[in-house]
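Have a look below at one chain only, the form predicted on its own, in structure tokens format.
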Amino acid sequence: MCWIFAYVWTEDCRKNLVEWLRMLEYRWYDSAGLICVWEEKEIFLEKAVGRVSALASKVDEKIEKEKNEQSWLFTSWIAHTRWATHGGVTESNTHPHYSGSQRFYIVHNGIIENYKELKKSLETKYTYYSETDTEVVAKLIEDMYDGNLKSTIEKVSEKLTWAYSLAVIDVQHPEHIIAIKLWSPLIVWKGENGVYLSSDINALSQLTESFTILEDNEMVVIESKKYHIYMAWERVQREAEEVGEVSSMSELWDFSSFTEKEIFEIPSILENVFSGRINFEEKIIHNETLEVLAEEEIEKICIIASGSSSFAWWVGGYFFRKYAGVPCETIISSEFLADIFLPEKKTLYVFLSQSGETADVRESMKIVKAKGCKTFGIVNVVGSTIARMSDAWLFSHAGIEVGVASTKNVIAQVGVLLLMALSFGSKRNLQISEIRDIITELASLPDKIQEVCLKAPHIRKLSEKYAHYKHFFVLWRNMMYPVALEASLKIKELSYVHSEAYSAWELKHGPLALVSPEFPTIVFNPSGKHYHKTISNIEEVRAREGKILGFISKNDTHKEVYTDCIELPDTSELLSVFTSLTASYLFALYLAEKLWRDVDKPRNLAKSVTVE
């Protein structure tokens, strides 16, 4: 999985190219590379392992050396940030990759599943310098070149299996860049001085006011200040789309990381989620999409997601059963793909994805749509594949999330799912008085989250106290179940510390054997119907000298059973999901910082999983 960027400009592009590439780094960051081509066929090629800053240093050094030489005018370029899938993190595996004669250079996002077969078919003609599937495509372009790069790439694409977005430049004709896509995202737009091509809308939205999204099997040919889109040899006419809301990701202000900043943005994100969807004065939900949906004949909800979004849908499942009285099944998207799909026409299939490009979620939706079932998307990126494929959708309005470990978007998804459940419930058996009470509570939720954020110094202090432990239990009951799973995941993602999430009900069915003074237990036990039963489980841990960190309500009357406490604002069991998640994010963040982890870019991870 990688991210690509290309540009045909009228001026020397090297001054800005690294900064543009840096805007994509929040998604991938194993290595980066670029090639610029001058109109006289001179090339400027650099690659570097690690962050874009490593590439920037090499580019700056090379430009500095050229100051007293001829002034080159590099007007076309393709660039890439990588998250390794084929081959290790080495400079030889870093994009751009080139053909045997080094005439054609290529950058690629995706996975070519049949690359080994293609590589074998070409091994008598070419030698290979990398372990990547992308280099094979570069060699294949040269092998099939018919004198016309456009027709060549069309023929090459027919031989490739699975997902890709490709951008290719011919150093003999640098005024052209040609790109094609299948399943992996790709957008194009025209700027003041030329044409841009990228895999990411959010990271580059500050450069343009409109863009065009390529559909599967479409090709874009960029030349000078114009571009044309083709499908099956035919020219495609399509109106550009306006860029929606844009969030700045460049300013950290006084925060230690983008992840910390994004956690502190949660109160304003929830205001975005509710804005235009809840009338707090009249205490009603008023959203046209939800109102239409609530009138349809839907007997069951099936929510499909992966990663942190899967924990959001788990909470959503409780909401639909409790407030809408609708059966709700929740499925991990990769397991959905592996299982047998039995379509149900009166089921609404809801798909969650932060990027709107998550591969297994996207492929699950294709299966559901092929069977004629209703689909609904909850995504953060306007114009993303899942948003465009859905029969109906709502956006989470979380803005750009730079931190790889999702935080504010998860809570935004939980908020959207709650609104959906309440809207469904209003057309069924949920009492108006109960809806009004919940809406009254929701009006205060941003302030409650802000109260949690103000406890950051205390949470940091506790995180530092627990930072020397190598293992954690995370326990819960009922609606806190997905909260504990998500909290455990964040500890693993950010700090690389082993963490196990278990139901408190199951503690004595085996996991209790692991409890010891060196294996602390984190317990989510805010006020609610299962509070006293969880206290009994805590006593079992104490009896075995286990240390206990409790995420509890401010009014908790059994604080003496905990070794340490993080007190949450007094609120209902429903809203404690939001406050508990926020507090758990801060704990995981500060735990990781104490261990000197790169919290914005955890090792081995990528922001958007665009390939299976």
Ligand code: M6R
Given for the second form:
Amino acid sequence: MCWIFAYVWTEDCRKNLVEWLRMLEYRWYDSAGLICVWEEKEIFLEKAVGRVSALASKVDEKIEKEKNEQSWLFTSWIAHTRWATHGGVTESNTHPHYSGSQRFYIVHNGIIENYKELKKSLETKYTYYSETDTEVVAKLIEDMYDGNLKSTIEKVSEKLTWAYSLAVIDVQHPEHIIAIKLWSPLIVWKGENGVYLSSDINALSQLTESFTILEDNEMVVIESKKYHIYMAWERVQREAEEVGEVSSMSELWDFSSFTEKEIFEIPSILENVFSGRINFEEKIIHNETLEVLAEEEIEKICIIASGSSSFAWWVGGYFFRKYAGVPCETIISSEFLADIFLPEKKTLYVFLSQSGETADVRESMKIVKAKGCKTFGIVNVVGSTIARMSDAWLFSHAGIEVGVASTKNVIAQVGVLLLMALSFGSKRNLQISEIRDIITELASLPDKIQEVCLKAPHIRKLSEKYAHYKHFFVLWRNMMYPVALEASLKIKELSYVHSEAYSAWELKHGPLALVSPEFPTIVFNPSGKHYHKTISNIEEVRAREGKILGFISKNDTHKEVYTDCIELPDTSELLSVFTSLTASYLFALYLAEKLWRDVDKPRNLAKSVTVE
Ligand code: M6R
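The block above covers the form predicted on its own; next, return the form predicted together with the ligand.
Up next: the whole complex, starting with the chain shown before.
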């Protein structure tokens, strides 16, 4: 599903091949492959199932064997890391795929929806070796080849339905590489020794801060050390864009995983989120984008996102209702797509996405934009599709997130949503004194999170104690609802253990039947107006011999009701959202570690979901 490509004219790029591929491993990791074609039309094709490291060993071995036998001046190469969509995780399904005569090689990110019909139409001419949609495109290119690869790809692209970005290499003309994109991201950069192409901004941003981002339906023809962009046969003149702030790929330092490191980064991420947006001295929200937005005639907010980002928006919904008095509807992007859209002109449509590339969020945004409604993006990856499509935006400033499970970015998103709600509130009915109190509290938030991180050894111990259970309930009330949903998702995705988030209120309407000594319950119960009712719900679970792990505040007065507890710093109910989320991330992480899961790359998942 995702790939990176580099074209090098004057350099032996063998040593760089695997290094570049590794930059993408954090996103997809089912299998990886590459092909290099050099001057004399020699090819170097390698594929491996599993991590990029498996491909790396194969490539290293091959390079070692052929050392000194020839000087390798690769003219071009295309490479790919795959997240399986069509066909299992096998070497034959791994990209690059090739045409019948093995003249054209192709890598592809996306899905070709009409591949079955295309496959059938070519069945009598070609034998297929894989189950992929991509192989069909390779065969089609050969079938439609008119002596010119550019015009052939243009014609082929007219036959393809749905999202893709693809790059093609013609072994007979290795001095060219042609790539085309519709919806799936694609960026190009001219470096010192050649032209680089990537479907991942984070990967290329390790090399440069300025690149050209292709628009839908654009084609790039790379030749030697230059490239040209075309749209509908016409050459398009476009300078590379300064994308500005880019994140550098992080180092692991002494952490056991990137996921752990990213959780421990939360205090500093929150400082980034607040920096330049809150004036702590004057205790005001101070950000131009937010000020302009808060002045607009907006009667309702509609927040659209998926996965963990959707839980962040859920918290945001409470903030908007509570602090800004603005109705806020929150919708999962895939459901938004499936539903009927009734545009509301005075509604602000907010799109939340870490990657800025999530397919159903992006497609929802297109629908909203097509109806002339105002869009606002909260995105982490600078230069990403959703950031670029938004009418206005704020970055979540979480830095590059390597762990597939989103952690620090979710907290950053919640922080941005809070600032937005406070800014809206300041122009509506929120008392200045209340804003000042919240800002005073926010100043201490990074330290409070630090306190939670210091509890990591205790949290680890409890995770280990609970690691043999096969199921968990995660209970919540009110603002803690999305926290419970997010905590439950983290348990599932990191440790592969079944977990269900449920309203503490709702429990006795059915799910209580599941409670037993073997089905422990995690409860988020910070002090606040729902505290006592939740204690009653806990008693109901206890009466059925259910074990209770409480995420509670230090000054909880009913500690005896919990089987075990994780005491969080004393905060307001508002800040307990941040502290509880952080603690729940540590719990899920250590649970997964105890079960020997690969926490940075949970099975079956992808960091960026660019297909619907
Ligand atoms: O990049 P996005 O924030 O749009 O991604 C949304 C979800 O795919 C993502 O949050 C996913 O649920 C993660 N695995 C959660 O940890």
